[in-house]
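This document starts with one chain, in the form predicted alone, laid out as C-alpha cells.
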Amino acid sequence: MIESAVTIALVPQIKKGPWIFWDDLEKSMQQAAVLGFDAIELFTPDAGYIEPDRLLSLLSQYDLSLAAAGTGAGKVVHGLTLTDPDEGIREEAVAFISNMMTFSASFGAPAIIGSMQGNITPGMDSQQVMKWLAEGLKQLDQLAGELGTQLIYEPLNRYETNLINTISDAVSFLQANELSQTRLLADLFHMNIEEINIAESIKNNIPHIGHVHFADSNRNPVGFGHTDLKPIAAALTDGGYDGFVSAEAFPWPTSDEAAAQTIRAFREYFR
C-alpha cells in the first residue's frame, strides 16, 4: 500500500528549501501525526545529529515511521559531492552518505542521494565525471546490500545538475553499472521540468522507482499548481508501487497549511 510522508528539515543552511516542517522535530512529528501522515522524511546536518534512541521513542510515541533520510547537507553544509575532482572529497562524500545510510537503515529506511551527486563543471571531462559517479554509487550500492536496505538516487532537473535528468536515463545508468540495490526517486517537481509525460515515465519505469516526492509544478504542495495528478497517481497505483509518497514542497502559505493540503491531496489520489 502506498503510504504518506512529510518532510522535516533540521538544517539551518537550507532554510529556504522545499521542506514542509522546520526546526522543531517533536512539534513537527506531533503535527504530522495529528494530520494522519504515516511517516516522516528527515533532513539533518549529519548522521549523528539525532540520537537514535530519541528518534525511536518519538516515532513510537506518534505512531510514525521513517520514510527516508536526505543527504543534501553533505553538499550544502560540508561541500561534498560524489563527482568532485578531488579524490579525497569524493571519499569523504561516500563516507558521509555511508553514515547516513547506516543511520536510516537502523529504522528500516533508505538514504537519498540528490544534490550530493554533483555536476560536470566547465573544463571537466564528462566521461570521467560519470565514471566517478558510478564508482561512488557502486560502493554505496554494495553497502545498501550489506545493510539490507536500498539506496535512493534522485534525477534532478537541468538547473540543479547536468549529470542525469530523466528517469529513463537514470534507469539506463543503473543497469549499465549493475546497481542492483539502488532505486530511483521520482520527484514530481523535477519531472515536470524534464519529462515529456510524467505518468508515462513512471509507468514505463515503475520497477525502478523506490520513492516519490509529492509536489506540484511550482514546488508548492500538490493542489497549489497545475500538475495533473490523476494520471500520475494511476500510474503509481496500477503499476503496483507500494512505497512512500513524500511531501517535498515549499511550506506555502505556512507549514501547517502546506501539510494539511498535502494530506488532503494524498487522500484524494491514493485512498
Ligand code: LER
Contents of the next structure:
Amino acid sequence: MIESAVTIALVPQIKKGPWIFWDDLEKSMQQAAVLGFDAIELFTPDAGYIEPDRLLSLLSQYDLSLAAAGTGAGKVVHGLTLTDPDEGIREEAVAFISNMMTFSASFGAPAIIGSMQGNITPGMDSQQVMKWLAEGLKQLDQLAGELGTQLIYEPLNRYETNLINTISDAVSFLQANELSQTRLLADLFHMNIEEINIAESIKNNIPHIGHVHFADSNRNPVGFGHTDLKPIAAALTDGGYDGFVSAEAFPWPTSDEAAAQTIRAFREYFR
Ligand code: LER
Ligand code: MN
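Next block, the form predicted in complex with the named molecule, ref. the form predicted alone:
To see the whole picture, the full complex is given below, headed by that same chain.
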C-alpha cells in the first residue's frame, strides 16, 4: 500500500529548501502524527546527528516509521560528491553515504542520493564523470544488498545537475551498470521540468521507482500549484507502486499549513 511521509530537515544550511518541517525533530514528529502521516523523511547533517535510540523511541511514541534518509548535507555541509575530480573526495562521499545507509537501514529505510551525485563542470570529460558516478553507485548498490535495503537514486532537474535528468535515462544507466539494488526517486517537481509526460514516464518505469517526492509544479505542497495529479496518482496506484509518497515541498504558507494541505491531497489521491 502507498504510504504518506513528510520531510523534516535538521540542517541549518538548507533552511530555505523544499522541506515541510525544518525546526525541531520532536515537535515536527508530533505534528506529523497529529495529522496522520505514516512516516517521516529525514535530512540530517550526518549519520551521527541523531542518537539511534532516541529516534527509535520517538518513532514508537508517535507511531511513525522512517521512510528514507536524505544525504544532501554531504554536499551542502561537507562539500562531497560522487563525481568530484579529487579521488579522496569521491571516497569520502561514498563513506558519508555508506554511514547514512547503515543508519537508515537499521530503521528499515533506504538512503537517497540527490545532490551528492554532483555535476559535470566545464573542462571535465563527461564520460569520465559518468564512470565515476557508476563506480560510486556500484559500491553503494553492493552495500545496500549487504544491508538488506535499497539505494534510492534521484534524477534532478537541469538546474541542479547535468548528469541524468529523466527517469528513463536513469533506468538506462542503472541497467547498463547492473545496479540491481538501486531504485529511482520520482520527484514530481523535477519531473514537471524534465519529463514529456509525468504519468507516462511513471507508468513506463514503475518497477524501477522506489520513492516519490510529492510536490506541485512550483514546488509548493500538492494542490498549491498546477500539476494535474490525477493521472500521476493513477499511474502509481494502477502500476502497483507500494512505497512512500513523501512531501518534499516548500513550507508554504507555513510548515503546519503545508503539512495539512499535503495530507489532504494525499488522502484525495491515494485513499
Ligand atoms: C532532493 O530530494 C531534491 O529534490 C533536491 O532538489 C534538493 O536540492
Ligand atoms: Mn527530491
